[in-house]
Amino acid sequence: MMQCQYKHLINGQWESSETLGANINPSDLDDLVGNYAQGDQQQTINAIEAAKTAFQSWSCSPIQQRFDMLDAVGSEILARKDELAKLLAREEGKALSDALGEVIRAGQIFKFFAGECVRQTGDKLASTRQGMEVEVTREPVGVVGLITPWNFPIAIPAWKIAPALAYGNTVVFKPAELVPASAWALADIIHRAGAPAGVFNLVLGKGSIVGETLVNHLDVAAISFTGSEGTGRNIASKVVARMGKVQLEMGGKNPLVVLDDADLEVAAEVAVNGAFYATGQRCTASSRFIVTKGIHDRFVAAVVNKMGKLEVGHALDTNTKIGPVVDKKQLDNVCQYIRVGKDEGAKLAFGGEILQRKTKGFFLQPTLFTQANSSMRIAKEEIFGPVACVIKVADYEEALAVANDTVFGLSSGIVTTSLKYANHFKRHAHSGMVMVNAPTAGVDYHVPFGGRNGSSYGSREQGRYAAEFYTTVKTVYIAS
């Protein structure tokens, strides 16, 4: 049976490449989603080119077009949600539950920036001088270049496209090269919804050819990215150099304080769920669980427990709570950070193992070392992947100084029942968002998502705060 090709969208065109890219399923390794074209330094030039020209007059656009186009596309992404989470979850891996919840995220993204259009606002000012009156505006910055990664395949490219186009910006998006499928059904999308040639481009392929030329092209304004640490710091270093505009979000290693006086079933399903759920390719998953000694035995036999009842499996299996890992590369490096772990004295205490289902795939099981402590690399560097370590401490002053620990600082966590402190760990957390309470991953769309340290750099996502990125202010003085 003859497979679907996949093109790029450039200037308002379908354009197809000589070369071609096989998405895989990593639930079922002989299921082909489909092949995709693999995009060139010259198709992606064309479609800087083709977002340049289209910016004149885009960005004075009316903004109830660009209400209607947004809104439409949003619609669009809920009214077909259960369709597009089969396809998230088909080529991520994502169970087909998280992968649905994912798609309506999406699709909330694009209401809510549809909303933003008619909501833009600016100052009128006072002048210190006489007969002087000022006005502060906001206006887009240009061409925006969106680099996008895996773990999220429709949810990050919507909160990274959805407020460029909303504040009038034109778009070359660049996805993962593991996850086109996503990609390419939300370029469909807004492109039947009305977006003019050369508002909104994709460009499918690698990051070393497409998302190399992105970076530094002169007529890209600015350069969106969501990735590795390392990446994220090289994109950074050329952007700046050229003066222009970076937004970076990369790494975690978010830790969950579980103190003495904790719910200890509230405990336990908040480590599980912020540190499992998504097969732990979250890059605000807990991987450090930071534990005082007068729960810690209990708190890890609660969750081993839990553990060893989570389903892993086939992604569109509806019993199934954890996916495979989402390649074989990355089953080898989470596997390489398992042995690791046994190699540098800390203990297993549950998983760690690849398992064998009804279709081939990346299986593994969630897997849990305790008598880890900070200076072990299990405790230290981001793994991407479904495991986590417990370090014991001695009480809550201990366990803020080693949830600190860290040059990561996305996301953070404490379960306690204490007011005293709960309040304290909200101020003195070193990271861009703290849960109490609650699991580190996960997180609304309406609400800025940053972090600090190597987690982030630059102005933050979501919500109004993104302004602060696709736009430039403008001061005007007005002599009456």
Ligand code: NAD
Contents of the next structure:
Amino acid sequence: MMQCQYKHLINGQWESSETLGANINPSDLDDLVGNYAQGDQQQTINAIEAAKTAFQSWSCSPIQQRFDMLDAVGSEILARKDELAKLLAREEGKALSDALGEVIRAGQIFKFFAGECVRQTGDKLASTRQGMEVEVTREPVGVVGLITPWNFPIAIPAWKIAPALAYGNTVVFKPAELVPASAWALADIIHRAGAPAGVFNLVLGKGSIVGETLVNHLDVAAISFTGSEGTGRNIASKVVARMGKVQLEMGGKNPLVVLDDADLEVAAEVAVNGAFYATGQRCTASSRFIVTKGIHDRFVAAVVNKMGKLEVGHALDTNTKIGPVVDKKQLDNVCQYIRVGKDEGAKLAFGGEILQRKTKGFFLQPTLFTQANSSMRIAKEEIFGPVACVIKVADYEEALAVANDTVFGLSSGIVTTSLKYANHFKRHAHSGMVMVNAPTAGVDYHVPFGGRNGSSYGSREQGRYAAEFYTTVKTVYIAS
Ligand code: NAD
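Which structure goes with the form predicted together with the named molecule, now that we have seen the form predicted on its own?
Below, the chain from earlier opens the complete complex, with every other chain and molecule after it.
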């Protein structure tokens, strides 16, 4: 007998698969969130073909129709925020308060891009030639394939789907295998908000099957991907080889510089929030604290003191500040890095232990290493868990050099009371986002998000900058 399953949305119909994937709660391994269909190549192709057909009318649809649909999606997400936050916390392990923040953000993103539907503009220019006028307009690119990671199960899909639809594209969405429940709930909302058949398609399943089919298909005009650097590089090489458009948001090794003149309480709070909230599973998480020698010991003591008060536990427990690591593979990976840190000679200042709780889950103490340096793997490679290291430096100049000594460049932060150093850092930090006296993680939804170097490739996501990726420019000459 076929088990109860959550299905794909293809061409406006809910469609099942022979193969199912179990979605397990990382806070309680006995809790099955649900069984989710695992798509095959043919189902993915069917979704792409449906999106291609639907593009003909959606790309020319009235902007009011798009506004109404995206606005309705945003309204429903916000109205159901507590229920959706519980689902998200249950499948991903993010503490309920953080999950709620993420769901609200997803609703706000849909509302923002509803507004963008009716704010689309072009340019009308004088020509250099007599009797000629020039217009520059933006048009949708076509079918877009959206591939997302597990760590923001609703916000990242929202910040790709909403602009894609707002600018008149049609979508095939492939969420991460670990978090299909939030993706399915979002698809259900978009479907009921009136997306015409084929305009928005959800295909659940593996990157190596559903993802690869999207990446290689000539009818997918653009791929927007968020995930790890290795997968991103692989995807980009394939999409570029077939002259498709591609946008990648990838990893980080985000530095937080703390100067001698910093307010100690601000520095410790910013550091703990940036590094350990959401279990450190944020691409913008601070993983390197670069601290000048005059404040170093007091900073470490203050951070360790705060870390000791962070409640690690079941994501749905309202006392929990730090939920579990997302799955066994990720837990093993993070624990391996903790061993590497010890072997490399860094000093374990706090944490590093797996924790037992009432339910079976992947609970890990937030972990801090001191006496690290830039040549250590724990200071170079993205760990993507609740682990940070402290690098002691002589002065601001050395701090800046160490902060920029990375292959990544997503977010960077400085804690200082000096306007001079804050201004210098803003200009000279090699990252797409800079935070002054604020955690490296935690951003607004209406402004561009993205990084440099190994962290990002292609144009920025979010805010009105998203138009760069989801539209193509047309220049029209009109002779009178
Ligand atoms: P991942 O690269 O393993 O997977 C991301 C997505 O790609 C998943 O949906 C997966 O199924 C799919 N995929 C895997 N192989 C594929 C292939 N061959 N072809 C097409 N698709 C394929 O990443 P993850 O483990 O889900 O997420 C963690 C990573 O995401 C971290 O490195 C983190 O830094 C990064 N991340 C970056 C940002 C950002 O905006 N910069 C935001 C969140 C997460």
